[in-house]
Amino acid sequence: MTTFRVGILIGSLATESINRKLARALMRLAPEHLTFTEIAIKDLPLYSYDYDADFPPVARTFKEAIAAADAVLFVTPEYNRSIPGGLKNAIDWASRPYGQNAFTRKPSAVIGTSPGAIGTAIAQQQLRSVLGFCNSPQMNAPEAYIQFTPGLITDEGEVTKESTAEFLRNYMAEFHQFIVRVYTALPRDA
């Protein structure tokens, strides 16, 4: 069976974010198959067009992590009920210059985690919205909106509640069947 690698993008620029803990806890939790890759966005300057024709070399290196992907994994947190800034901002480096977007025909997920009770849920309506501009597939059910409490995810990414571990294994699961779904729909050397 064929290994995908999926790069994953953290919303948080924090270095103690709780979505940092539910993203080390979806890399153990998930199939064989996947092996993953932390695309850091936190050194990234603001994005403008002035740097199209010449990127600086941040940007090029994270633009170039997310080619070489196979898949992308979304972990964000929710800020004023939208995306953060930092996530945002990462997307436009990696979607631009125009006709030349990391996130064509590329697999995605998204999740994240909360204390709130709707778990980022608008800001992961959000980012499918981004998402869909930048023609990148989603695996669209099934949907994670993850309430975070005290002691839920340890610092090194394991889960204490069971049944919260086994809603984010089979979670890792459909998303690598996804992956292979979209390659088998859209061969990568069509």
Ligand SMILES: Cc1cc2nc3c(=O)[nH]c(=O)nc-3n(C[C@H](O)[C@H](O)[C@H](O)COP(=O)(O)O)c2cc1C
The other form holds:
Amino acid sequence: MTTFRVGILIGSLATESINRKLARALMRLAPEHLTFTEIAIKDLPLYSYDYDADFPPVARTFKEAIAAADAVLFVTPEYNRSIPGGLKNAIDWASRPYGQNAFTRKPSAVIGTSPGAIGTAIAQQQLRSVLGFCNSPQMNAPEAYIQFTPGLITDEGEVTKESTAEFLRNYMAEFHQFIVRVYTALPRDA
Ligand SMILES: Cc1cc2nc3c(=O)[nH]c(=O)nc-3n(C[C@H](O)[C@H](O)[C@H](O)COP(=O)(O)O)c2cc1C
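Other form of same protein, the form predicted in complex with the ligand, not the form predicted alone:
The complete assembly is shown below, putting the previous chain first.
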């Protein structure tokens, strides 16, 4: 079976990020036919189209990493009922210059965790809107709004509650199937 390379974009820049813990858990629980690379966003300058003629090296590297991935998994916090500015900035870099949008036809999925009861639901809906405009085929279901309780996921990404582990395992299995379906309909070299 084909192995797919998944680039992970973590929306948080915080050293103790709970979304980074969630990302580690997802990598541990994923089916074997997915491999993972974190695509870092923290060193990107603020985007301006003044850079379009000549991207700085950090932005080139970032964009090349997205191009090299078969699919992208967004693991994001919710900031003020939206996605963090750092993540939006990264997406803007990846989408430009006009006509060279790295997300076009690239399958994606969105997930996030928050201590709040709605578990990043509003941020995820806003991110879905952005990815729609960027022409990324998105996994619609299952949705995953994870309420983070103390100790739910260890620093190493071990999920301590079996029902949550099973839910996340299924989420990654579904993401794998979604990637297979997208590339069946839209082969990578087409
Ligand atoms: C600027 C800011 C805004 C926040 N707004 C929200 C929010 O709208 N909804 C929410 O559930 N949590 C909100 N929080 C709390 C975050 O969910 C919490 O800090 C979480 O740890 C962030 O994820 P991270 O640890 O991966 O960065 C906010 C936190 C910050 C710093």
